[in-house]
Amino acid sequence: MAINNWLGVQTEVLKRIHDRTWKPGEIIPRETDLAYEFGCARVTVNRALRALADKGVLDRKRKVGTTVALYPTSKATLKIPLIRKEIEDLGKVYSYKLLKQTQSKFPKEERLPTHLSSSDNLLYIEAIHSSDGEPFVIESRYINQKVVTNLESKVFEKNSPNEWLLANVPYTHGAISFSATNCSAEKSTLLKINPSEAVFQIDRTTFDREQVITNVLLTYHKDYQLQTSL
């Protein structure tokens, strides 16, 4: 019976990997052969296999062929949501408060903002996002004013930098890192937790080509979990 759509091909291929007809590391039949077997066009097989290679299930190489990935490089795609949206999606009321806004060439912070040099003309902002009035995450951000020039001084009193930048300053790429740290005394007060409690942090820097647009350190409330699926 012919399989005449790429999702069907994908399902069949996954089935064979799963039931070990094709074992990890092994080479699978070439596109032409599979197309003949399934009774469809090679392009259809190509699309299915390409999608699986994107997911990390298969490895493909020109002239060599397609192999079942030895260690399926479990690629989890995690969506980094807007903070407001994340809170609202939980059915909670979102609120935002600006805590600090300073012009600072040499930020007197404990952390070195990644990817930024002290020579940059930086705007430092600290704000807190709350869920039903409870502290949710502290946003601690540097903005490179060499790149972001259309800034009115009072924007961030009402709008969170998180949201304003996303809507107003397009970026080309970014670097992101997740870690755990013992909460500083100052932040623990803001988050209403005990000092040195373990907190989840996201450090993200976004770029416009070579230039850094902004670096943000998000310090989440206790018990925050970042979830996704494989």
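Hand over the structure of the form predicted on its own; the form predicted in complex with the DNA is what we had up.
Lone chain follows.
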């Protein structure tokens, strides 16, 4: 059997797992042995096995080897959404309005992002994104100007921070949490819902290596549904 690419190796490995040639918890052959069997380079096998490990199909441990996962898991992939595109994909007309922009050494509001420090020079932005003229989500964001140094003072009057940051500031990784909460009186007015109605929130921080780029709290209208894939 000659397989000359990692996708082909991955397909064959999956076939052997699914037909129970290799059973859950069982150690599969070494990379060198598989490379010899498939007639390909070891690096090709390594890439295929790493991809399957990332999907939760295989477990890879040093000095133990690669085993078929005893309890295979599917991992959800969540990309940072472009809010404008999210609304337009629904067939709606998108609009954006800047509500507040303030400079502060450290946030004095009730929400105190845990990843930020007192030495960070922060810009606070509050904006609302609308769908067909109706409130869709409130964006409450801190931007760390120690990292984001190319900001113009009026850039967010017409440009959404969500869109501008994704286009201009690369990030290495992030932290994210989801919650349901009773909406505050101020935000319920902006979202045009009754005070204390339950709303969905996303709290997300993105980093450039060890440094925080931005922290955002997104408060969605009560009818919002988050969709992702496995």
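Just so we're clear, the structure is a prediction, and the values are computed from it rather than from any experiment. Numbering follows the first chain given and starts at 1. Only the largest set of C-alpha atoms that superpose within 1.5 Å between the two forms is called the rigid core.
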{"item": "Large Cα move at Trp22 between these two forms, threshold 2 Å, rigid core", "value": "yes"}
{"item": "Is_shifted Thr44 between these two forms (CA, 2 Å cut-off, rigid core)", "value": "yes"}
{"item": "Post core alignment: Gln211 C-alpha displaced by 2 Å or more between these two forms", "value": "no"}
{"item": "Rigid-core-fitted C-alpha displacement of Leu7 between these two forms (angstrom)", "value": "8.0"}
{"item": "Cα displacement of Thr66 between these two forms, core-superposed (Å)", "value": "6.7"}
